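This document starts with one chain, in the form predicted on its own, laid out as structure tokens.
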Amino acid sequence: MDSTIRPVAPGDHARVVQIAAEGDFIECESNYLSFIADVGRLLCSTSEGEVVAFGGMIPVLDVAMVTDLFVAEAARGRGVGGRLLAELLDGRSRRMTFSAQHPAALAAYQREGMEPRGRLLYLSGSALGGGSPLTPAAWMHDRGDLVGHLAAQGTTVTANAVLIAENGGIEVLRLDAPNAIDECHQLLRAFDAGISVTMYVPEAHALAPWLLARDFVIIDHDVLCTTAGVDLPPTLAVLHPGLA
């Protein structure tokens, strides 16, 4: 398929959201796309004037983090995604992404030097109750751009955690602390016992077995793929799977 790669324009957002939905990314929306474009690269492939794929990348310090790579169903299997990915990463040798379990996606990332390093577990469990309410505070870590974007979406930000309460449950989007287990315990106690809690934890982090021992269950997972020498910070215990 002959295709042209160019930046995504605001007028493309409706089509991009449609392509994302075909790939089961139903939370994709215009504010998210604008954030990716503002802090990194948001590119699309077009064929005969129609957008057939899109991809996003944001810099995390000196690492290129691939946030999205989606190809419309009718355009799959023709190399569109691979060409788009190569353009997104051009000029950046240190790379990472959280790959879905689709074999084609994993193969594309491996061709760009990103090898599987472990799983990011989607964990679901319940709050414990009995603690003090969370106190909003200034974020104390890096990725202020990301935390600012999440705060604009209605999240609660504390010194070490970012979370959102919706649909009767709690979703923890980021937890960064050297004493992550203690921080998580306080967070679980801050909400009424039994309230559903979802968080995204690297399997290699000590928080993962701690939560699993407390009746959290794995409901899904992504695969962390990186080039050699790229590792997650040891204090980063919970992270958004798309934005890291």
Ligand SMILES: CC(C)(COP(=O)(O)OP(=O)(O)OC[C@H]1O[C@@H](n2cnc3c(N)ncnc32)[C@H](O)[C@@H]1OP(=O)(O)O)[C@@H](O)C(=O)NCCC(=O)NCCS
Given for the second form:
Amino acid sequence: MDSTIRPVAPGDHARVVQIAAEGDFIECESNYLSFIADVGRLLCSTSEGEVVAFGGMIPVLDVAMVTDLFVAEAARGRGVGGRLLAELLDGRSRRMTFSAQHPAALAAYQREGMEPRGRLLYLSGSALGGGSPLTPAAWMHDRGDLVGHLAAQGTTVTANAVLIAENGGIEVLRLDAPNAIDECHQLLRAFDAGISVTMYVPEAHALAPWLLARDFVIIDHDVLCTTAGVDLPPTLAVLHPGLA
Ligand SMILES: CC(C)(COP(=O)(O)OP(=O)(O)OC[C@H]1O[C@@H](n2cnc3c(N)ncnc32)[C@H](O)[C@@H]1OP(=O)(O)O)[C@@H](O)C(=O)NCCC(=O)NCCS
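Form predicted in complex with the ligand, following the form predicted on its own:
Let's see the whole complex now, leading with the same chain.
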């Protein structure tokens, strides 16, 4: 069988979006794919000239973060995903990803030296109301490329948080602050009581039990997988499950 691994071209985007949808990544679109290709690596596997898988990796400081790994349903379980992952990570020893709970995903990441280190909780709850509206401001932390990309998608950026208002609710995509609980409390008070709020919080961060004690519930989770010695920064309380 004729198979290759090569960079994704803009002309592949429609097929890549289709493969992502087969793996339940329905928000995948061209802007997202172009961002991954611009700042990192976006590769696809072909078989007999047809794209059958794609994967992405972006550098987060000196760590390679695997953003995506998707194989078309009909091509799964034959080594395609494993080979693509090895190519994405080639030359980079410090690695991380947030793995879905698919058994082949965890196996593939472990094969590449990334071990499960804890859960990233998808938490859903309600705003509290009674506070002042958020003030948009210049982002004060690292990952300026990521925050710039998110801002271009219509998010609100403050000094410590990135969030988007969509479908009548709020999705918090990043919160980076030494006093994350206070910041989060302020954020929840900035929106009318009862508005739904979703955020992605490492289970090991103190914000997780704080939110769970305030009626937030776990609606899903991914598994943080890293090579030895790679940790999330302690100030990072909320992060994007695909882009870290
Ligand atoms: C996860 C995924 C990318 C893996 O790609 P794949 O081509 O199917 O996987 P491979 O054939 O390369 O196998 C990778 C590893 O998983 C193991 N594996 C494959 N299918 C498996 C299954 N159904 N159950 C358990 N392990 C499995 C393989 O044995 C291999 O492990 P090894 O290297 O230790 O032998 C692919 O199945 C997929 O797209 N799944 C749906 C989307 C998804 O969950 N993506 C991950 C997002 S984090």
